[in-house]
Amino acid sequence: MEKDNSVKTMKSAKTLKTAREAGYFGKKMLTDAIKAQEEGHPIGWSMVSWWQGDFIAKAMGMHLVYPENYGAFCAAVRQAEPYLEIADSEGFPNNLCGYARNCLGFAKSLRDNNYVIPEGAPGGGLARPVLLLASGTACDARYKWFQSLGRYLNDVPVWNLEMPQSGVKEYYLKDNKEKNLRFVVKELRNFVSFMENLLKRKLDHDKLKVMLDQALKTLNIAWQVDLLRRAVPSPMVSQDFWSVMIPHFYLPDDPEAYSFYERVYAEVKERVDNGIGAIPNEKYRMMFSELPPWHSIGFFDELSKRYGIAMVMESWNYHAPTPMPEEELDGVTDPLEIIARLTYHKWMEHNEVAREFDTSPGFFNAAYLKWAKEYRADGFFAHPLMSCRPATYTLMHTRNSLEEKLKVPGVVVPGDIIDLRVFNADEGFSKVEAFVETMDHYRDLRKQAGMAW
């Protein structure tokens, strides 16, 4: 008998009205780039760099699209498989980053169509770039991915942004932070020189500063929404967050993104003020780590219906950073230094928590030890990925740390960000069903230990 995968391929219904509106921003990035190219403006394909390179490129008139976001979009609309199959046929291994495989498959289809976006490409497709803006942050595959695009985009230069990622103990060494920041600022100056030569125009520092001011406002209000989510019952769940994150993660400099987040904040605050939960039957509160199965976000709606599970916090790397201390920016007027401090802060923001719990690394790990208490988590949902080592290698360590230090247990449900074929929803439901009793047991243990939740 053929297995029923209807839940596996179900889109999330989302609980926030604003979350259902957020798709506008993803489509806007794609369509604006296509229109800009038609008008003669330069297009860049950019890796996520946690805002390190984005503002500079945009301030110089370049329109950016993000292949990682495009991979998630293709998966969400169930149209990633053709690109994955093209990548497979080109000899790329199926355990390579799903974002990369989707992008490589699209790039080959673009080349084979004489660099005209093929008809029917999801979301209208990615406009042909004049720059591939890469990043050495987080992921080893990203070093080679954009280089490998040279097979299909052989006249397009690659620029790789670098960001020191200190260990927890190293972070606190004398002068380490300032030396790292000086390194990043120097890297950004080199990038500016490269861009000015590529585009034959100068960077408008005043425009860049305006964009940064707007971005910091947007990131701050996104962080304030995170604070509201501490409420019980949870006013907003992960299914909502994975939609509303697009504006602050990719477009924080866009005034529309800030206006959107004002509406998100108002909607979430109204729920908090009136004690309204995102799901009507909240019984268990879980955290999710790290990258979701974009093709099957509806899986989490089903967990809510079956077991009363609210995913109250998730995906450290997608969240707006905690605000930098005022003294961090006191007297800093160079926009390149502000960018350096913002990106560096995002990666180092939880080192104090990591030091408190004697764990490492601070990123992809320590945030969950902080959030477990703040969001009163009953459990931890670990999602190991076939195609992403950086978002996987800390998961077992984080799960063990939460259980040992805070009596918060974890369940492991493997899958993939893009490849629908390796996600087994039925197996996931079976694991979570058994895990519910584990959460009940650890609630009792926390109560016996006199813990706050």
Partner chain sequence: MSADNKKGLAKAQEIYNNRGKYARSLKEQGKKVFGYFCCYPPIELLTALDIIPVRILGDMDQPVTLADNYLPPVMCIFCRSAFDLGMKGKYDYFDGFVGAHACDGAERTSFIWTNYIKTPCNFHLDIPHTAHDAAVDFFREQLEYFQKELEKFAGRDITPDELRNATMAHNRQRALVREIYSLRKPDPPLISGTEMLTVLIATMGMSVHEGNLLLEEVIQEIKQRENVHEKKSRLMIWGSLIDNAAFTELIESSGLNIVIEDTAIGTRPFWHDIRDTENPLQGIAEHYLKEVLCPRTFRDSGKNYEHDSELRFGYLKDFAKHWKVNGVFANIIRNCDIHGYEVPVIKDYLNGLGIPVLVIEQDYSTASLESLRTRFQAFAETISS
Second form
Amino acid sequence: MEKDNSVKTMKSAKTLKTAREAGYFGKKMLTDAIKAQEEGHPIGWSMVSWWQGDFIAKAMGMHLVYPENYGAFCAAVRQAEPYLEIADSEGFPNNLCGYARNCLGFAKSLRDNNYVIPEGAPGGGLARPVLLLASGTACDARYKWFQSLGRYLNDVPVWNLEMPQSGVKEYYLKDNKEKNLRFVVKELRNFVSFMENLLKRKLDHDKLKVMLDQALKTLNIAWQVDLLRRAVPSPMVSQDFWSVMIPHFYLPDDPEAYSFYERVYAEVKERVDNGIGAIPNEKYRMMFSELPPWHSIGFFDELSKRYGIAMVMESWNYHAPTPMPEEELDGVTDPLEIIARLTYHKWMEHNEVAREFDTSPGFFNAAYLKWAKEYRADGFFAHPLMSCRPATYTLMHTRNSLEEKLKVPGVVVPGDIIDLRVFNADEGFSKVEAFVETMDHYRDLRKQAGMAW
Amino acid sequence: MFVAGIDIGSTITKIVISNGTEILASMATPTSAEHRRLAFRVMDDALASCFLSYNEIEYIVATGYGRINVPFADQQVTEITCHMRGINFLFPNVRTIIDIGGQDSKGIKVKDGKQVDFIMNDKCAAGTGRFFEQIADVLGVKLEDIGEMSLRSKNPASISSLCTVFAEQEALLRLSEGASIEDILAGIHKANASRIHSMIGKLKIEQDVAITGGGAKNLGLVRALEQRIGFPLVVPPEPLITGALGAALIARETATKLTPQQLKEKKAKRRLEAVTFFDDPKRGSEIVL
Amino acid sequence: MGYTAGLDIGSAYSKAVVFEDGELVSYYVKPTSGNFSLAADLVLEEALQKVGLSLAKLRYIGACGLGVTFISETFNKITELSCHTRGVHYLMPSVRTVIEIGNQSARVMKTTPKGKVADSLVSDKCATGSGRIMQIISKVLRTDLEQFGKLSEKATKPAKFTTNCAVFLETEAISRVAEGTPREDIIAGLNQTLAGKIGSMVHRMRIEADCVMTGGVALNAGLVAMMEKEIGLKIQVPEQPMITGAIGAALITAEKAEN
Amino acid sequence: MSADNKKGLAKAQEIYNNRGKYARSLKEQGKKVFGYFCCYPPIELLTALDIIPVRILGDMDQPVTLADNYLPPVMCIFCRSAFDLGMKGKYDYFDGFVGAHACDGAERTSFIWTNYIKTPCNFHLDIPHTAHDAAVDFFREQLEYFQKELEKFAGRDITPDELRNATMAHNRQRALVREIYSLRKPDPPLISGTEMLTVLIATMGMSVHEGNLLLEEVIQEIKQRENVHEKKSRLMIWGSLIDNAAFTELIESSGLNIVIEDTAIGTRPFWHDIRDTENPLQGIAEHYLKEVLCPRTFRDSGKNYEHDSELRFGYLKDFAKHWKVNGVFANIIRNCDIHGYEVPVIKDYLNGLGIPVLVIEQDYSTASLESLRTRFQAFAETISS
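Right, and the form predicted together with its partner chain of this protein, after the form predicted on its own?
Next comes the full complex, and the chain you just saw is listed first.
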């Protein structure tokens, strides 16, 4: 048996060559921002907004860094603890989002050092922002956290982007979708005027259009990689995905990201064509939800080695969306509207499945119902997070639905994105070991029911 | 003027009898489940040791988690205020107080002799005497020895769980893996010090910092905390009785404000016999503790 | 087939069983008392001695439990969920649901007709829903676990517990004693708390008859009765509810080795 | 039921104790009853169709069991408790369910609720996160859908006058509640925090008209009081809601008088009237987004931290001044993100005004209340010294 500690620091051995190159993009975001600041460009701290705010800010010459990503980064290099402790003694309840607490702790250390990034900050630290770009999508933390940063970034304004999240039934009410989109576009216009006011410069619509075109291309190819992953044996597992997701998720407008995905695509395609699996002896295929334990990704290598488990697909929200139907963009020229449609589509694209299976909310659980069959999943790996309620709220419901409606069972291994204390690899292994028998059993049940996989 | 403070903690019951200027008697004895009877027993002993009777004590303040179970007390005050008063009396320069009790730990901020803020640990045994007690029990060492032992460690074991029950298992695993008891204890103390530190941190730690309660007698914990906080802690000579001392101080202060008549009326209301569940034949249970 | 031993080295108890050609011939249970290696050696030795065997006669050893790595002999490690399921299936083949309450956590397992894990659920990482609490409280009340059932039947007004911490549950129990709550009511309240907690896990599994409860806590008839009420099914308890893990470990190991 | 023979506070207490029984008696009278989450669904629309809105609450007295398998323990315990009651059939009298995106917890719980607890009519309101004009328009459009769904259910339309009258009745309720609040200004207050809670919860389970009658009775009753309550330090509660009188009783028996509570069962739903606008839905939308001051709604940031705090919490300064508050209890139901993030800023702001703050993260369970007593007593000792 490996010692507790060594398991916790288990790094993952990426199977794809291209996945090993992906670390470049994470570092690039941080170092580019520091360089940009030195050159006098404005810096923005941005929440992941599923591309709603990113291109607009960037088209206006702002450099964005992502504190959420920084949290994952600090956790992966095991340097989050000191920041968590600072946030703790600042009085923030210790059950708040781990990313947020990491960021609040960092921001305090930044302020205490007169806004010069303290020596030894992981990855060079986050450059001081002039804007905090919050998002109302997905969770409350992502605007409450930025609001509470005011304590440390005294006069930095917060802008909160709006994105409707209707229920499945409401989504299908007549004209509702178009009304929602109109609201988003109106709000994006407000955001643009806010930015023009803040930066004293105009939005360059042409530049925005170019970035957008590039981004849609990148997202498209990233989606095509996902399609390749339906192959048996799985050509690319979650351990690889969590590395390669960075460029499309944060930098889809970057031509470098696009050419990177061309290479990813080629590598995965080659595996598919030659029937090569990412792991040897694939016996079981599982879908993963939600955020992974960044500090222990190697856990999944171990699952492959011990039980032949391939993690074939993971949380829907970190994936590129399916391409929008052409008619959706027919005659749409306003880049703000294209952005609105893109993000809204990303969030609502699984509503059809949700309606088919009579389950709500569509945006958090329906994707797995669709993918179970497409990716021939034998099981569902649920990873409830101690410090992230929004990602955890619907996990049990997803598992229940998969089991009831598709005879795909689920296993629950609790952990956290940042906090090391919760995740117990040994406990995880012993649960999964027994779960292997369960997957066998449900395979039989699916066969009896005449299901396709 | 004679006054008394009695502090019924979850683990230890403490008493201080004072003549208003100095301590005449002080005692500490383990708390049992039956507080009322216990309160009489320790009070009887303490009174006997300085040849006094209940009636001669002008005012009695009870504190601690069992404070409502002291039938002869004239007033109940929380242990937070009493610890603050006791420490403030002993060390007027102290601004931050850490109290490590049997089943809870607290931080108290003092300014100009007044309590301005406090914090209590939240429903978890981590950072409390109970934690150390359980660990000592599991490791088969004496509770009073663990602090010293932990200081002999050169290579503290990693203890990640702050849940007593799971830390227990972790300690056993480390032990089975070959770690020495000293190293495990050092790990346990380190983990608890970090927990206590982040709780106290919410109050904005200001010097001087005092530590009181049973935890102050654990040298290993005191050192581990000093290492975390970055400067030395003030430790009272008898850290267990600061709460009872504070209670006695409050008793004196209140008594001086009352007229002899009022004091007499107060005394008349004291219940000097423990009527409890255990004495009530109607309840008819055979629990003996 | 010969002799196979099964070991379950738990945080509270160590258990060993010996099988001869698929038949259970001996078992031994003793508290682990904090020393996994010693406990493992001891239970195995005692179990062998009971049937006059020497270690050399054993063809295989299968093992599970928290302290499994401290077993000095060569053994096959198997996960507890599979062991308990299999062990119960051996003792009571008609069982489809197993509720196992260990020292640190509670587990509910559904079993296939062949004794494999059809589905399972493990309680959160908190000692509340575990046997540890019973142990702690029995100490507070100075009562054996076996007495819990009888006492809780006499309860008139079960005490309320809702803290989520074993250590504070102890404090609560002490306070209840101090307040004069009769022991029966404390035990009944504790049983109710546990039954509610574990009962909800069982509900989640949409359990099927027959249902069995294992682990030392199963000796607490009061808890079993309350669980039955909670889940609306009769619950059986094996004569020796603590050895199912060790039985499963032996059986699965033998089976794997033979194939 | 016996509540019929009682008046004022006694009646409120009776209904508070038997919410389910009371709601079922309304159904026996042929009324329709809808459940709603939090203080964001505009219940004026329900009233306009003579549907009784019943606020969904949890029960601090009942351990959560069934909900464990749908909402894991790391979730907001209030939501878990409410859903647990739903799963146990405690709300089986609902003819409809109105969910709301008030916070993550309320939103996801609403969704999960509709999956497992079926009611003839249900609607989810996606409350926008900002109070921008575009957000108000968007919300008003949603209310139009909501209205249509309700009309479909009721089999008849709401006339503008009906909606206007309903809004006026609710505004009347708001005014009456504020009047009771003003009777808490004297020292000691004429009505305790515990009594106030039972009154408010009682009105949240009956028609607005009955509720107004009850409030009028209560006002009359307490105005005639003399020295019912003791003088104690005056406490304001801010934060997550409290829906159990055992909690307020504990506080008020620890040397404190609760004089005002800025919570979702307190001032928040009642402090401002809905404006009469040409399209009545416009005034309703504006009210809920702009005037219900739960920190779940993001308000544009101020010039700097102090200015921002002033914009967001300035109203607390007025509360503190007019209700002569000695200290504030910041109540955080464990895992309530919305209020959790505000802990340092609310402390900064109120301490800056010289007001001590007691922060407690609690587990929403009556069994764990007693362990909080020392904190409240120590806080009372702190603010009285």
